[in-house]
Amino acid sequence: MIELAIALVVIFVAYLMAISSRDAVRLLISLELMFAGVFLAILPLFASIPDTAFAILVVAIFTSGAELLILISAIIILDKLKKGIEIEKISTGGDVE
């Protein structure tokens, strides 16, 4: 049960970090911290239902890897287009120039 509590604390701290981040790199780090919290939450499941826990872990790893690649690509494109990675340079619904 302590693992679940630690995982929830990690996810909450990562959530607070994500909503207060001012650049894309900090946002990426906070999202990866959220996935670390999810991985911590999966750990207790291995003791009771190992097959289901393994399936959840595989899906989480693929999701985390895909999310990481997409965000790194987005950061590179944002830096090329806007000459910076600050969140304020991104407008909602697309850019109109």
Contents of the next structure:
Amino acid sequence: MIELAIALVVIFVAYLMAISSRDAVRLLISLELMFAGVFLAILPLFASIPDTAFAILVVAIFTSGAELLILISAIIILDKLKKGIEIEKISTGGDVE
Amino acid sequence: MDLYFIVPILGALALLSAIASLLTRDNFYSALYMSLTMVFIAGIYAFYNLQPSVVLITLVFVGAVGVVTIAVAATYRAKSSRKLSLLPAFAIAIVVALIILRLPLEFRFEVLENGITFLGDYFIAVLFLVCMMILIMLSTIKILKEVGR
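Okay, that one was the form predicted alone. Can I see the form predicted together with its partner chain too?
Full complex below, order starting with the chain above.
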């Protein structure tokens, strides 16, 4: 079960990167890293239900691809509208002061 | 010969590259280390002889998602300073450590690889996901065009 422990720590590192990121690109990288942890967490499922585990893996990979598309368009739109990709420039959602 | 020692080594390398991705200040190197983490995770899948999964992770995740992320990070290569929030990080670290302590780390599972038929059972599901990706791409193009006006 060492794979699950590694997956948990990778997800934790990615979470730390997400809360400490100052620009949208670093946020994108942290989300991709979270998906890496998720892929590792799926691995023990192959021991009991391999078909379902493979289906979950395929869905997770396509979800990460869709997330990449959405975040890249968000970065481009943010750059176009706010002339920068810093997180501070986003004024909607989250804890805005 | 028992080659299980490869899994902890690959896991440690994946962890090290994930931590390097967190610690580096350059977005470009951060994306590179992120792709390296993916490669090590694909290596763990390869150890268990899950070939279709290795191909999917390597081609789609490292090959496409990773390369696009590196390209975006190279475009916006900002050396931004971090603002590490220690309190939530400390709380989550304690929870993660407690979970890991409760895990039976010495337990080793046997991966079943029979019945993984990529184009057989899951063809409709894959077709559906490809359609979903195309729809998202089209809507992205539409949004970008509207913003450009």
